[in-house]
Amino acid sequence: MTAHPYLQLIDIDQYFGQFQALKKVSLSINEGEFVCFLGPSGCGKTTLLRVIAGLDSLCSGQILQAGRDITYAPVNKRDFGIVFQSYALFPNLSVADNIGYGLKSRRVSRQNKTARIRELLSVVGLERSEQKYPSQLSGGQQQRVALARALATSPGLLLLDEPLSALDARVRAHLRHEIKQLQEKLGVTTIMVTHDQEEALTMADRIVVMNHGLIEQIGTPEEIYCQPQSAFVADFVGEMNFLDGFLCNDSQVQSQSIRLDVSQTGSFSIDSPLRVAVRPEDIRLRLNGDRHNVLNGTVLDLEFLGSKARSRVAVKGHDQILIADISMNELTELELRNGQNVDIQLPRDRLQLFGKAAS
């Protein structure tokens, strides 16, 4: 990493017609960085991407690409490379010629050209598929022939539109272990779109999650997760319980006839509304000794998970179903089924607060 960030966007402001698609969006990311956009369909992230490529026209801020000004800078003029989620190869073009095509302009001679085709066939693992035609690919392999094209010019950024979005749940999760892995080796700064948190979280060093145009939370993947700053962050990444409340003094929370223990009360002022949440593998089904924030329910049903299960449970005192995960050793030992009693913890040092406007 340098000290300086390489790429720079200063108050992005993007409209489409009437509609704001983004709303003063700052970000500073450094060089050999792999940062995710993350959000829903329709929050910004993929008019960020053609904004900072150039492919929309921005209509105010600043982009800055290793201290230069790329605002306004056409694309043949911006120094990237970029994968999208259709692939957009030639179907008429044999895979060398697909990962040549943005190496004619440079004026690069053919056994240059050509010694730089088999040397990205080996990076991502095609070798001795120089004459095949995209048809003859599989999808996860048309996708790998997408990505040594945007890199055959070496650019200083790469730019992923949801490149895996297409590829089934196997494939998918092998090639984002690829192309982490090939990032790192290249140590080129990556910006990839995506909608699933699950790639975010385990290709990403640093995650922006991104709502109705505005940046919620930059961080890395634990950051995001352990430490979301809004519940918006809390719900959209992983699973969340959420249960209604106010403040009712420095130390615990009630909601409905509930009164929880909690460890932080941050900036909340006594009978502020507010919304506690607690993720399903935080919540104890098997008991110690301390019994703080311990309530009763009823299993309602069980979900095997593989590795794991998970149940809803329907709380005494409270119309809000809880789901909490347990591993498949534990739900053996405590030999949990349908319509069981139970005793259930919510940890007062996993239980995070958020504001909640007043109805």
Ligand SMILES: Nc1ncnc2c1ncn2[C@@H]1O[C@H](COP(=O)(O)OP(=O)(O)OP(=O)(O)O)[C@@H](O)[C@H]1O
The other form holds:
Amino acid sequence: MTAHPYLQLIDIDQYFGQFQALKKVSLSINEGEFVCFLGPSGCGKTTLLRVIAGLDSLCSGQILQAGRDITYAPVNKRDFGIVFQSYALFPNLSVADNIGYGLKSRRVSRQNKTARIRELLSVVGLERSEQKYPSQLSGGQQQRVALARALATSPGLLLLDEPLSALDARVRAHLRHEIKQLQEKLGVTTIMVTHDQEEALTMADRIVVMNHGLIEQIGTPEEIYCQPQSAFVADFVGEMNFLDGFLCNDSQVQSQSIRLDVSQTGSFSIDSPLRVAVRPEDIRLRLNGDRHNVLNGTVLDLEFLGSKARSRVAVKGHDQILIADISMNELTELELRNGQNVDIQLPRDRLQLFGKAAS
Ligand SMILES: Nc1ncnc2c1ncn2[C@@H]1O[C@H](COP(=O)(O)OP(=O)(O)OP(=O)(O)O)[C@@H](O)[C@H]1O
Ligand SMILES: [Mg+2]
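With the form predicted on its own done, generate the form predicted in complex with the named molecule in the same format.
Every component of the complex follows; first up is the chain already shown.
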């Protein structure tokens, strides 16, 4: 399937007085894509979303939607639905009237409107809630209504500004999954603003990482995580260790008293200061070398936790079961399975001593 650019942002600059909130932002979003704007607080995510919606007038640049120049189009002449962080429902209107609000100006017959509202309520899993008022709904339910309202006119573009951040963790994880499924089903081009990297990594087709009004990197979740193009992206998305050092010859970096072989030196020249970055899961723990505190044991079970696994290990000659975290790389390399015998090393310098409390 060939991708068609649906939304094009060209050299967007936005100022608030003297302050430049967006700096030459250019971006092309394909039809049906789910794109996340990810970045720290104040980096310009909402500003960019508001500019796309026409809620703030643009200082300079151009916006094209479905081939049409909408740079100066008023809000009511644009084709989008929007959901904000705070549910922003009309408290004095019923759920049905909230959802039907956008249909008012569209000369939809009463019968069709009722049918459409029912359909939308079923899409967001809130059947038979038409007559309720926002105050009678939970935060998650209110956000479903806001989503239904945004989708009522079947817009070409769905804009979501931190729609999940006001919800508690469980509801958030659940709605995250539902929104993603709904978006795939409807095929509506979607932009979601978030400062939650996990949300972006799990939901987006492509992530736009922003910092200080600039786009740092655009890529698939995998590209952003595995091939970060700047220390900012590497640090912001996922966990990362940094070692400051300098290039001491064409294949080695000196960092304090350690010397590391590196495979690529990029554009760095000898003596130029740099930072070596390494993901925690790429660091391996080895059992050879230092043989202090090596115990023998059996793996009781392994629990998958994403980038690592948690194992419970029975120790030979001891009745205490130990819990040990290991990377997926190690798990593969050591071919660990339940019931397997393993060596367990307890590094000397990680052991702390406490007085025994009287029982
Ligand atoms: N109406 C405004 N007037 C003046 N400055 C503004 C206005 N709106 C935003 N800003 C500034 O522009 C910058 C970007 O703001 P924006 O709201 O886009 O950030 P954000 O990335 O959405 O952050 P958050 O994650 O906190 O929502 C911030 O420094 C903010 O203070
Ligand atoms: Mg914001």
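The term rigid core refers to the maximal set of C-alpha atoms that superpose within 1.5 Å between the two forms. Numbering follows the first chain given and starts at 1. Just so we're clear, the structure is a prediction, and the values are computed from it rather than from any experiment.
Ser311: CA moves 2 Å or more between these two forms after rigid-core fitting.
Gly339: CA moves 2 Å or more between these two forms after rigid-core fitting.
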